[in-house]
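In structure tokens, the next block holds one chain alone, the form predicted alone.
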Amino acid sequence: MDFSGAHILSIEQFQRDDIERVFGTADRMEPYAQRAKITRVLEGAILGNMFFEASTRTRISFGSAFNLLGGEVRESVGMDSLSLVKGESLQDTARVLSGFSDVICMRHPQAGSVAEFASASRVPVMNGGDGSNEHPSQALLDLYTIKKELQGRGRGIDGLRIAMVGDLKYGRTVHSLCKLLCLFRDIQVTLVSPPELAMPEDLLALLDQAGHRTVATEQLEPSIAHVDIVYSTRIQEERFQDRSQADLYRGRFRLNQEIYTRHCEPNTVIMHPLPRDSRAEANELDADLDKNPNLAIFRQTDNGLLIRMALFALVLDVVHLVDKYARDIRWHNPRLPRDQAT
């Protein structure tokens, strides 16, 4: 893959070597993400953050990643704030906004909309999630997290055992992650969901073509007994035509410390793309798991910053210049050991 000037729209763009390049670049971003150093390599560049659907982590993560590389961020949040409500097409919006930005990150509720926008953009566009279709940067940060969690145990991604739990029909994070896992070998995927929220058939076919073993079930507890990763997902109530229908499935696959202790192997990693639904009727991942060292959900968000910094550096072709434009920080940084913090 030629990253320079490329749109990042789908995991299908990536080969395994591309993934390794992204991960290697993300590793190099660690001192800047931790604020041990500052780089101004993107000074003068502008990110247009166009989020037509609710977002906290993805929107702020993309913006922070760009800021940490020295760039500036302009944001528009919600459909009502744009001329789309006046009938302007996505293509016209793209032509205009790409004149104001050097790269654009976009989230939109309709599948395929980000690719449509990118087709008229004069600058690279990154998909921050398009409906129930894909979320490529989330899949990359998820796999990067899996790699980092397993490498301390002398394990790689090949041979992974993973249980994906919850809304697998509308959950774009697991859709993109499944596509990514097809680049690796000998993966065991257990799919835990109600039949009405099962993984789409086309993704099952991709996993099968890759030679992976898949099992579909509605039973949570036996499904998490012999896996490396439990990847829980939220019921995507915003994807239902009648949101009240989501209540039929909410809270069906709850995981707490007692269930974890009784059924999971001692080092099973717990992941979730967030936000986790902590309402009493859902409570997907109980707060009593917060003290479990294998709960990786906040390490996922930290890794997301690294992955998005890497994508910006690759797409804007500045990886080789990041360290050249670096300097030490001038403030006390509580993230660092006292002897390293200014």
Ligand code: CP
Second form
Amino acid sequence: MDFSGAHILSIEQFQRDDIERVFGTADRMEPYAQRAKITRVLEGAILGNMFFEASTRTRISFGSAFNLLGGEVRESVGMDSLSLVKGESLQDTARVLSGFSDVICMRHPQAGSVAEFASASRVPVMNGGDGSNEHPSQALLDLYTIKKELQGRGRGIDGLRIAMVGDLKYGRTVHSLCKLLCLFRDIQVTLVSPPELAMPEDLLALLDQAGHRTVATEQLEPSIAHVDIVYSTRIQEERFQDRSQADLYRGRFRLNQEIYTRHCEPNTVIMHPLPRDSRAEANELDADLDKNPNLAIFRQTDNGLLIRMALFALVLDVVHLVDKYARDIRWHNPRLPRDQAT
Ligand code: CP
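Please move on to the form predicted together with the named molecule, as the form predicted alone is already shown.
Complete assembly follows, chain above in first position.
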């Protein structure tokens, strides 16, 4: 894949060597994400960060990643603040906004909307989630996390055993992750959901074509017994036509420390794209797991910053210049080891 100037819309664009390139570039971003150094490589560049749906991680980590590379961020949040509400098309919006930015990140509630926007954009567009379709940067950060969590344990992505749990019908993160896993070999995917929220048939067909073993079930406890990763997801109530229907499924697959201890192999990694629904009626990942060292959910969010920095560096073709425009920080950074903190 030629990253330079490319839109990042779907995992379907990637081959396995592209993934290695993203991960290798993300590794190089570590000193900047840790604030051990700063770089001004994107000084003067502007990110248009357009989020038409709620977001904490994706919006702010795309923005922070761009800032950490020295660029500036212009944000637009919610539908009501743009002239789309006056009937302007997404394509006209793209024609206008791409004149003001060097790259645009976008989240939108409709599947395919980010690709439609990108078709009229003069600058690269990154998909921050389009309805229940895809969330490619999330899948990349999830796989990067899986790789980092499993290294040193004698297990890798080839041969991975993963249980995906929850709303597999509407959850775009698991859709993109399934597509990504199809680039690897010999994966065992256990799909734990109510039948009404099962993984869509087209994604099951892709897993099958890749030669992966899939099992669909409603039983959580036996499904988490022999896996490397438990990947829990939230019931996506915002995708239900009648939101009250989500109440039927919320809280169906709760994981807590007692269930983990009783059923999981030692060191099974617990992941979730977040937000986890912490309301009492849902509580899909109990707070008593927060002390479990195998809970990787906040390492996922930290890795998201590295992956999004890597995507910007690749698409804007500055990977080779990041270190050239670097310097030491001037402030005390308590996150660094004492001998590295200024
Ligand atoms: N994982 C994720 O997309 O989180 P946000 O909705 O907070 O961006």
